[in-house]
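The chain below stands alone and is given as structure tokens, in the form predicted on its own.
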Amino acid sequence: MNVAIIGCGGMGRLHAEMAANCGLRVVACADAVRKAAMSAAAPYRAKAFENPMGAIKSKEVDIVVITTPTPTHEKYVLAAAKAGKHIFCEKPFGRSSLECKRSIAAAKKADVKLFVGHVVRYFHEFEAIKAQIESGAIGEAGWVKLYRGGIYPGNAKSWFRDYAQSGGVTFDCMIHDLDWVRYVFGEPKRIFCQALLRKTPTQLDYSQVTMRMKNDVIATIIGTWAHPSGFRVKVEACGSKGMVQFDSSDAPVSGEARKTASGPTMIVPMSPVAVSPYQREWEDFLGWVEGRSVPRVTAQDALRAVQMAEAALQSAEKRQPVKL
């Protein structure tokens, strides 16, 4: 099958690499910055497009990969679905739950597969923690704490600095952990969030979520774009019989700097394993496309993660807990 990459920054290049690792052929790379499209296309001898719609409509393309800014996801999902292409969309699925619902409806109507890249579900460390919890190794789970933080992505003019587009660290980064907590512990009951909620672009963001699940587990999630360099992830899960924990600073997990189209770097967490978690999510997606398996993460899961992130931002604005 042939792949088109829409958005040729750090994540677009990463997904092109993973698709190629899975035996797919990258035939088109599209980016509004032509230099970025050409650079991404070169290793695969793919065609470079400045207009993403041209790549999406190309007859030789079977799968469209969307790694553009979050508010543009719906536009490209709808176009890809209309063109009859299967879709791999980076998280967050959309900037609003309404956008996500329209995307799901379009994919269903076109009878194409729509996958959203919640890659934390595929990280071996997180898999191991989930297995320990589900095996009863820590007894009855009562509290889980997650921390995810790194540099502020993008440059001074980056879309990440515009909270209307990115939602800040709460929406763009912590959505990974909101999704994983729901994946492990089930549906949330209510959420309370304290966040900076910057009104003007500033190279600093911090947010903390406290969430009670329907099974009464308490989750604390901290997200930060305030590190001077690097990237760090921490997890602690406590139960009636003990605790399981992971800290990336104590394990050989790295943060890989990748160039964006405009030049600055972003940090992509990597894992020192034979098969990358990013490749594993691609293998899961392809198993679904080829009718061999059901994916670990669904578009409905991605929609629910967006709803949780929306609730967190609503809580931070109101300074009150929000029911889910």
The other form holds:
Amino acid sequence: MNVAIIGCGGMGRLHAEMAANCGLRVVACADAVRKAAMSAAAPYRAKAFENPMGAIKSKEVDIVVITTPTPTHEKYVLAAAKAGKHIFCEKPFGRSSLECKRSIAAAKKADVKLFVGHVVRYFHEFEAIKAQIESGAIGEAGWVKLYRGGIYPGNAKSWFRDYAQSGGVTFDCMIHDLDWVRYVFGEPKRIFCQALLRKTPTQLDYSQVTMRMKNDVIATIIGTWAHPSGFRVKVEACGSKGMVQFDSSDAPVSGEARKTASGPTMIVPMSPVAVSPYQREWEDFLGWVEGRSVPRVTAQDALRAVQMAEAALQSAEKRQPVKL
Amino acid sequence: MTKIGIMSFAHMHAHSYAECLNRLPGVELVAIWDDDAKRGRKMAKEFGAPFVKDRDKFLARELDGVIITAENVKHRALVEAAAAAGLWILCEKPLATTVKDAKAMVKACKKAKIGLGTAFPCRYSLPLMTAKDMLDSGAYGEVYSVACTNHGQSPGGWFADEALSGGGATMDHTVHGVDLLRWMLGKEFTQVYCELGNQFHKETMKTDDLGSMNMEMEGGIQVSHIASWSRPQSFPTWGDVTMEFICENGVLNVDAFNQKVIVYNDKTKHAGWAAWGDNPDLGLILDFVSAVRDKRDPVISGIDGLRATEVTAAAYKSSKTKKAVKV
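Same protein, different state: after the form predicted on its own, show the form predicted together with the partner chain.
Full assembly next; the chain just shown is listed first.
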């Protein structure tokens, strides 16, 4: 099968590599910035497009990967569905739950597979935590804490810095943890959120959530784009008979160069694993496309994650909890 | 010689306070009273001070001040009795379990013209004092957000009996974080949201053992605080006090008790943390003794205890109403 990458930033190039690893052909790379499209296309001898619609409509394309800024996801999902292509959409699914619902309806109508990349479900450490909880190692789980983030992503002109587009750390980054908590502990009941969403004097965002689940578990979730450097993930789940903890800063490999050309940057620390979580996510998606299996995460799950993030931002504005 | 008595060893912090009194020069632990005579006699033996069974006789002894480390709900009656006897008082935290009690205690001490202190030893923790100095230096600029934790293992006993403790982990562990932030930032709390429950110990207790709070301070500072008894028996230490400050010019992290060596012991088949940091209780007791001597209020006053109690009360109210409530 042949793949088109729509949006050739970091995630677009990563998904092109994963698709190629799965034996797929990357045939089209589209980006409004021509240079980005060309450099993404080069390793695969793919065709570079400035107009995403050209790539989406291209006859040889079977799968469209959408890795553009969040508010543009819907229009590309709709176009891809209309063109009869299967879709891999990066998270967040859309900038609003309404956009997500229209996307789901379009994929259903066109009878194409629509997958949303909630990759945290595929991370080895998160699988291990879930397995420990489900094995009864901590007894009955009562509280979970997740912490994720580091430096504010993107350069000064990046869409990440426009809260209307990205939704800040709550919508773009914490959505991973909102999804994972629901994946492991079931549906949420209500959510309370405090978010900084600062623009001046320095742009930074820090989000603190308390969420009550229907099964009575309490979740505390912190997302940060307020740190001067780095990226860190911490997880802690406590139960009646024990607790399980993870901290990405406690990694098997660590190094520090004496000099870096570009200064501090957003480095995602990844413990080396034989098959990366992104690769596993692709294998799961392809299993579904080829009719071999049902994926771990559905578009409906991704819609729920967007609804939770929306509720969080609504709570932050009202300074009161929001029912889900 | 400053003469101090201890009223009740119900709270385990009394052991450390008694040790501090015995270590400090110019102070004498002169008597111990306890409504549990067996415990009182044992402690009297351990710390080398006479046990006095009758409360009035205890208060009538030659004393300058008392440390009250009874069960939370008994604080008010003991503070009022000691105040009436004209004694300086250091009361274990939480000062009271209700705002009404806390106010009455502050009022009684004011009327008796004696000093009332609340035992918030964390203010004398060197890592936390260092963090305050760093914030005060201005290098970090304005503080925007803070994420705090005060986790612990379940203390069991009367702590888990609401009739004596007034509440669970939220009652026990909210006041530390609240007092630290009031002290470090010089601002009051204005709003509290709290989800709490018995999340881990349904089989052994009825009180809450975790409160997850989102609070606001003056100027809109956003604060999360976890008050919990979530640490299992197999955890390598009793718990923690941690704070992450998100500031204009950077991020500041404190893990107040992270001065430790890790011990692997085949006898216990268990990894443990042995703490080597300075004991913050010593600073607390030293200030109290100085306050008694100088006839002044302790640095951490009854008002500080009252303010922290107000926030805890708001947290419990929020968990009932399921709304963020004003302090």
